[in-house]
Amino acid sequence: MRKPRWFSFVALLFVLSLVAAACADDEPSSTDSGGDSPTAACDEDEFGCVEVAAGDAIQLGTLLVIVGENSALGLDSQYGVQIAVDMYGDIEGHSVELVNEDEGCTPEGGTTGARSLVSNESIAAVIGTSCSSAGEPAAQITSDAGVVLISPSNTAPSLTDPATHQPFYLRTAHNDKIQGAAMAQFVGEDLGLKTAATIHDGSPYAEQLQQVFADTFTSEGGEITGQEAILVGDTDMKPALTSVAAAKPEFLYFPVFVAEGGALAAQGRETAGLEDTKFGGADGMLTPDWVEAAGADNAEGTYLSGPDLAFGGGFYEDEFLPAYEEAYGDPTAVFHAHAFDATTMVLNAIKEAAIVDGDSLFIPRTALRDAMFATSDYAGITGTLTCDENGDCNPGATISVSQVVDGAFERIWP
């Protein structure tokens, strides 16, 4: 029997539908992605996607100073990152694991570590760096690769200055425009001193911080009697100390790191003209390692500025700090909470930006960056965090001053 023409047409449609269904099986499913196609989203993103296969962990990089004389600073943050990962748990069935690199608190270390991390296409984002000197080259490298870099302890103003900010860089640490001004206020108003000198080590952190201090101090009626520089790695501080001692300043501010800060304190106590001078440093020295490097007698009485650790709320005291102390002992520096907040922000942003495709996960890199910069009114340990367009996420950061009393740091201001 001859079949009617409409039968042939329907049969053709049936065959075509089977072919279409077979082709669809070759495309990634988007049934769990809220309608977004992973392939389309990844193709549209300038930097593509991080692909996390079924059963694989989401990888986060860390780029901190975890070896050497400044390791107390970086390890303190490293522990904060790990606690955040442990407390956060899985994201869409995927665990989170860390890939750790050391930045050595140097530009060279920041460059090498950043290149290593961005060469790993599985790294979704990086927590780092510890030091601004490592942060400047690292921010350039990670931004060029479309990898989010968020720092718990970079404080140099240049890193979030509109003229020099890199587009994938953020930080939960304070901006040293805040710290330098606060220290100047403390010295001028609370200590009642009228003259001060500074010594820096040429790093972005130290040089920029002492300049903010100097500018604020003079704007409020004080006098800067000298500004000297040493080099990272110097051990003989006498030339710089002798130079600033000539004017017999009432205060000497040297916001450097452990080894150089220890040598400045020790040799400064022996320098003629500085017998009555009060000494001050900053958060790069806010660690027991610095007291040891200086010697307890030489460190005694020194004033150190840094982030205010008088955190509000019970989570820090009741949950975070006990977890830290159980795993790692007493905190070794002052940025562990900033690292916890930075990591949790990244994990929240991954959860928001990721496209779920069956048991796999696709994280568009630009969407992840945008989710980070969209962070607003996030209730972190360190305060309410809102990221601006230049990557400063802690606009309400407050600075405190501690003094070394009997070999320990005693918070005295405000």
Contents of the next structure:
Amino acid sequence: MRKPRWFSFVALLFVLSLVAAACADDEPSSTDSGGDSPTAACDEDEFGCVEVAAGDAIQLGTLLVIVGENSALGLDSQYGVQIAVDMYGDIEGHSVELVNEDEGCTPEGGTTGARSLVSNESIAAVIGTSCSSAGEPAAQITSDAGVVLISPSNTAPSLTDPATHQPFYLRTAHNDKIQGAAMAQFVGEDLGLKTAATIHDGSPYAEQLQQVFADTFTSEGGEITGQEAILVGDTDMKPALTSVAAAKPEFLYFPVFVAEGGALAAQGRETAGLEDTKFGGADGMLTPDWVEAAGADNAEGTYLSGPDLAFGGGFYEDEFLPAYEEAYGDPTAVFHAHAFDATTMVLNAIKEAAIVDGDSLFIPRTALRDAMFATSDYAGITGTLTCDENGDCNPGATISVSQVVDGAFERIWP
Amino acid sequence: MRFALPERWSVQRIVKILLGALLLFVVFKGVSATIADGKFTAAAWKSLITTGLALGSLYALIAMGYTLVYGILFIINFAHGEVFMSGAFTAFFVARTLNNSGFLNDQPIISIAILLLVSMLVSTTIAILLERIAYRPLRGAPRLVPLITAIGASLFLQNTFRGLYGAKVRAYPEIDILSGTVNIFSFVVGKDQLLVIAGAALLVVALYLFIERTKTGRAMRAVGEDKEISALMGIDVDKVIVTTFAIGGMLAGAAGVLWAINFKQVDFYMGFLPGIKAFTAAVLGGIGNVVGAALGGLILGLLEGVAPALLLTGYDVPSPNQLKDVISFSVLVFVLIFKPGGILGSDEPDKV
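Having seen the form predicted on its own, the form predicted in complex with the partner chain:
Once more the chain from above appears, this time first in line as the rest of the complex follows.
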């Protein structure tokens, strides 16, 4: 088929308009702050200000896994965010509104979601992500755009490692340096097991968590008989299971996510050499959806670590949980309180950094970041929160271990 | 050119031979180092082999659908993975109901037959609809066009089933008579694996006999040769093509239930990877060739099951199973370098 003469002209026009659109997206912050910003603070701020006009709502983004097999994890956090916003009330006469994006628990999803959120100039800060694999690219993108990103459930150590930490990234979740060590301690001391093997799925969360576990377990006198890996999306776990089964470990640790964790538990029960092996996982599988994916019989007896929800203090049980259960039913995962704390910290920081100008509000982005990082001795649900310069805000986080008993989670340690 | 090499010593040929030698060396070194390492017992190797065979049988069953359709229409039905998923996912709900009523373990044989029937019915229906809606209107179009509709249909089916049944991963109910193992020639084989391997072998042989021995089978081969001449000879081409899709769908439906029994899980996305792998198997064996697809499936399954441990343990690669796709796709690349038509395919150049 011969293309008509005008085809190339139309194509050129199309490309040019794309270029123009792309350029236009980059410009507004400078024209806005130069044009109608009344405050010098906005001009001085490297990333400019978020402007909230009279009568408009302050917009917060969420970037959580709210679709697909891991949605229990993200929706639980999103409900926590929503409750925090509802309880906080208005800031200087402006209500707070949420823009929700999905991150799919993948690097691609984190990238797409973060791009979409930072392209919206009126979003002041983002609560997210759920999964560390999505958090790595998202932290980079939001930090490049000067948007604060605070995660309720990213736990991979690399995210707040001084070498790889992104300047606008924080989290209220525990660092897996704490969780991996706690699990190793539980397995070695309380269960009294001497040999263990691990399987991860190549995601930053699982890979780093099993490594912390393995290092701690070894240093406390245990023996790691094998460290295998599968791929996210795999259904055939038998080769990996057979590989670790060769050494007949007493404990098999697979801190992965719902689908792969379910398949590992189901196929692991019938792998020769693992008949007497105890299974364990972590907070990525600490949801009824995982029990469903594994089958209740196969999940039975598995040990799962996660944040200790016995927070003490009356607020969580007397006010937060009733509000949550009334609106959304029983919690499906374990990071709603971390999401609540993260959101409240953001709202406090906005209140502190915002410049009131008549009926409108100007939030300098760098000042907002500084206010977040200056959070110190803040009494949240999940503990006393103090952010260090790498974005870890919950250094005193405690870990509990639950066991699946009759298809439900039962807290057994500490 | 004074120093021109004889025809049979072309540069290409020399490169191929060197490449082959290097490959053999790498494989030999890895395998011997692994065996010297002694990490795995003989029992573990046998277990890896049965695992690979079971997976390979399933790939072979799904690959039939790709290879049959390609053999007749010369298009690649990328929605075939979803045909596979639709049956397995639907049969899950039947299995759950049977399990809740206790029938599943009271009458396991009848239950498995019911599951297979339901799954094959759904998959066949989807495959026929797919042909009618997505491919027949484009029969005369250039070959790239149905390729794109195939991808569109694949996404459409995935999301339809996600909408119908939800995005959760579901555990397939356990069937008691299939748990436990049997001993065959000192191989410890899971009963579910035995069912998968035997069932797949039976179906593939049946399909082969059908194509070679029956009138419809002969008509299918004729349409594959030349659609127009076949039509002139009184063959109803549309009917033959629908039959082809139906057979592919039926085998995919059977594979779906066997897959779910073997790997214990279903979800709406379960067709994507097996679909890609089965397509790879079909290409590996020589696309268009039924025996080739079966062979390709078995080879791919065995590679995924055994090769990471056998090849990479010797090189001290940490977590070798993470690299199973690298190995299987490298094998595909090398096979296509040495034999562009696949193991049993014809080597005449053909554009897709």
